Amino acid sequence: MSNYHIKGLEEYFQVYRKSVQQPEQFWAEIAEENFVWRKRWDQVLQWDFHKPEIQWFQGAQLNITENCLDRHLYALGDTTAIIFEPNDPSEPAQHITYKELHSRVCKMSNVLKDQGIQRGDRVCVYLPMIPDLAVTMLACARIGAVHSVVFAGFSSTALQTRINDASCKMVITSDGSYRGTKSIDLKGILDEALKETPSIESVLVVKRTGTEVKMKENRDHWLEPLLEKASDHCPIEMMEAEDPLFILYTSGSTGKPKGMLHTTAGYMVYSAYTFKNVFQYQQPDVYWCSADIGWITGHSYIVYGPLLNGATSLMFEGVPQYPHWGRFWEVIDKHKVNQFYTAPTSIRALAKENLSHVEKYDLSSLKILGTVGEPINEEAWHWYNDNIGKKNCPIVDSWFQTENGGIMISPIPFATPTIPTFATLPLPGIQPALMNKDGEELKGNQVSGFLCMKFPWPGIARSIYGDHDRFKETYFTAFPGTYFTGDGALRDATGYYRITGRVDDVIIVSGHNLGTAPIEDAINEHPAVAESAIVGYPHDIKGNSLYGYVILKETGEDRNHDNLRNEINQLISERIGAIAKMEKIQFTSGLPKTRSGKIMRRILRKIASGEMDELGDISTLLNPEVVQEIIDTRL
């Protein structure tokens, strides 16, 4: 199990050293050593970052659920796969052991056949974070079929623009979901998504809320009786290394989502041997991330980077405020959990609520604390750190995107030396590069510049379903020969990176990648309005929020300004989700604008930010005046 499992600082040196060197043969030692194939790779790698053209493992046969669950069932058959903590702590939590996964992946498996979902087929999976979630994506991978999650909280035209872009043969939802005190109909905007899908065939419902929901005809069948007349035998298919094994949607900075396809056997290894290093997983400890599976952090490191390892792994259905402020601690004493991942969102809100809520609780049982979605600001850091973690607790900042697979830089526990707001070092196999304006590697340390990847990783994503060459122009050609992250980062004296933010058009709100151009679309779609420019700015809890400057046509003038905010975050909400709302809006006569007619919003960032002393130079605009006019009227 040589490299597989890092436990000191001088052997992640010796460890990266050589998957940097001989990167070929790390990956295919990892590969061999922990995992089953039914047919041995003919070729480790095959890349090319121009065409961009990326192939690991290339002829190997194997099946990700053999890897999950199969082959567990002897040793660990009896081990908690999945805890399922509900929303509402006075429902009792559930606990599947690996055998009760096998036999409920297994059901599903053949329902999704008798359904006549084959090899290939893309699957949307539109359901809250209950277990149903989990079983029905191994499902999917076990027949061959390519699941598409798409986050719960999300809106009908959002699903339905995901839905259509990977033409989409079935929907499995729910009759509804629950989050905190609310009861969301999600049967109902699926409706609405579904009229104008021509691929859905047909819709699984499974039963969670009770409510009454609308069936059509020979197209929605409700799950539970079909899995009941299931078989729990289901022989895995045989799959290609390179064949898909999902697509995940991420926000564009410019249109419509990118549908991120993902591959078998790269993304297999690398989820498994990223979770088993940044969380230092060990029998029988109880691990649990708080993201929702419908990222990318819950795909691996909820569902596929655990199971691999034969972890028992925490479902929370629920949010941090209910049904009071104390219940993440609540449930880590609960269930003992060792290893916690969670958003600087949730520990900036958690940290504005009084300690007792903490206190009341025992977190003796953790070892290990983590963060995604966002760098953690170092208020934050030191909260958990303080009172979470009891300053016992190593705190992993990671670092990756959709994109990525899975977790990129990021402290390894116990081998790391941790600085508040530093993911710290790559992870084996991960080359970053920073570079200049110009196109030049930034060589040494004290320099920041945007993160590059010189080399592909096994989890690397091999396209944008539909669009290979969005994929080409979006990461590989504002740097040629390497893989653009969007990111800006520095490199600290100690070698240490730290992640400054998006340098496009994508702002992290609560950890979700939210794009300006959908947002901006439906601000537009409001009859009043007449152009609209959306920025991020600084937020305690959120990281950043949103702030909209709208110009009115000359219709919209005369109406009251705060109706027209509510109208225009209500238009928002239903086309791209409430997470998409403003939290300012401020009506302005103009937008500062370059002579090509492209809106300057770094200008309307720092305004939005306060920071006006830092505009630059403005007289090269098109119309600088209304620079002048919007700070003016700041809200």
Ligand code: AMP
Contents of the next structure:
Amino acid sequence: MSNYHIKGLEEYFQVYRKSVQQPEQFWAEIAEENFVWRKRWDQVLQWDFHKPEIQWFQGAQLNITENCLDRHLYALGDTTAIIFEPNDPSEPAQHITYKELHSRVCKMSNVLKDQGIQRGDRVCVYLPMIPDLAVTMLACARIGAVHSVVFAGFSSTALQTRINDASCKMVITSDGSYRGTKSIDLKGILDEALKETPSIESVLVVKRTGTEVKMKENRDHWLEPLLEKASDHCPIEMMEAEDPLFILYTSGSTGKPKGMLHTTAGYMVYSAYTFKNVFQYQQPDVYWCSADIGWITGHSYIVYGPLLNGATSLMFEGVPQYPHWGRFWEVIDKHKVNQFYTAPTSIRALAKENLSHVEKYDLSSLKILGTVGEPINEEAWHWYNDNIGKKNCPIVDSWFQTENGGIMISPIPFATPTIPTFATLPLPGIQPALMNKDGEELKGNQVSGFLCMKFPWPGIARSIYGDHDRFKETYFTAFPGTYFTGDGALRDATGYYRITGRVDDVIIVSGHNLGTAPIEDAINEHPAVAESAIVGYPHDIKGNSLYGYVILKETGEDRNHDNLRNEINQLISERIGAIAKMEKIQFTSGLPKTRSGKIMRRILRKIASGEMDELGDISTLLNPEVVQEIIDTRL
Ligand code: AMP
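Having displayed the form predicted on its own, please output the structure of the form predicted in complex with ligand AMP.
Okay, now the whole complex, with that chain kicking things off.
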């Protein structure tokens, strides 16, 4: 029996059992039957979660782009690999076949090589959602360079930090990017970032908006003329299974972003396997994931997972509300999308609009709907199910993290019965455990605790780039011998999982993972600010919003609070990006602290959420009197 494509619930249980009882054999069969290897592995798995050390398919040689592109050329050469739907609907969509994509990737690979990029070099990709973004990632992978995609909504400071952390040698960007009615000066933001990035030797610029940009001599080059001259033949670089494939940053509870390091063979097997099963993809389906490629969802479920399966993957440059709130549904109708994968925050925003935006379009092509990035509330789930799926499409509420490489807990459509707000069951190979605060595993059902993983899966990140100690400290120390996710979860009477949210200082706003520390650092840079603390509170559309408590320095001066709020948010935009701006900023004379000086965020969170009668015992605080002041001046 091939374990690769699960088609029913019984089969799922059978496959799952095998994946736990004989994990190495399970993954070896999947790897062997579904991918091209230039050399077979010597050992399927070697692992130790205490060190931590994880190696999959050690000894194997391969190239992921041979698996994404070359091997499809014979059977699927003229099949569309990527449909590009531009921001502006009057601009024609592009259909890029596997043959064309292969040729574009080879040309780009040759350009990178000509520019001095070698195996192991880190290449930063700061591009909007245009095909060049996927082409560049694949070109890096083809020549063995490590791509580090930085979301094009990040500010120059955030970009600079990421370039320096990975000592990138090159950046690929565009003159500008479109977002609805706005055009963003990406090259200008990059220029600002490159003021202090000693490792950068060259910059390649894609022409997208036609905006005038400054080109620095000997450093900056337009990409198009280089591509024109490049050969469309480029042999693959032979990669070892555990060679790095990419770095992708995620927020942590301390200031510095964590560069999650993913390696070649395991990531390939895992992203492909999960894509096939969670979306039940079959050619000629048209599959659309509306995430940005700057996040892990885009890496695994716009680029690698679909292409590894010879799928047709739609890439959308725009935003849900431009030029009208029916844009998503228009795209589904136009391209006859069969699987649609989006974030709960988008669903909530779309659900607020008049249903006539949905009703105008024919959504009958849809077979499967998906959500990812944050918990989906019951109301949004039903709206999605009733109005988009017409009660006919299973909804896959898929849970995973940047660190995981691919989906971990999710229904398998037409196999797993779905229940709103439940991510349901672990995919084959995934062994979750719920732990209590004493580090004991909570066995049985109807329990809730800290969500951990007891056994490695091929897609798990291998390290934090340049900081293996932090990798250990963050994920493998709280519950020794397991991987700790940072999320809380409950397991119901039938064994289904519901993810209840972060249990650390990370707040998910509109599906974006934001660490409190870097935002507080940005606030504290304001000359008028003495100290600050931010917390999340429930928001109708964004899931959570940021609420900031700020103590101003004593200067004797009277400052306009609204101006200060704007200035502080401006600083956050500059340091991190507009996604991290605060919804509310309350000025206060103090923050509730423990006797050891730790800010009691739990109390601040309750006040921001309006749950004043649930504050608990505050008498042990260092400064209990400040709590009343904060309640009285709450916004
Ligand atoms: P990121 O690494 O940015 O993809 O964020 C991962 C975090 O997003 C997880 O730790 C969860 O807190 C949250 N998350 C992702 N998918 C889901 C989901 N389906 N349900 C609940 N939370 C989710």
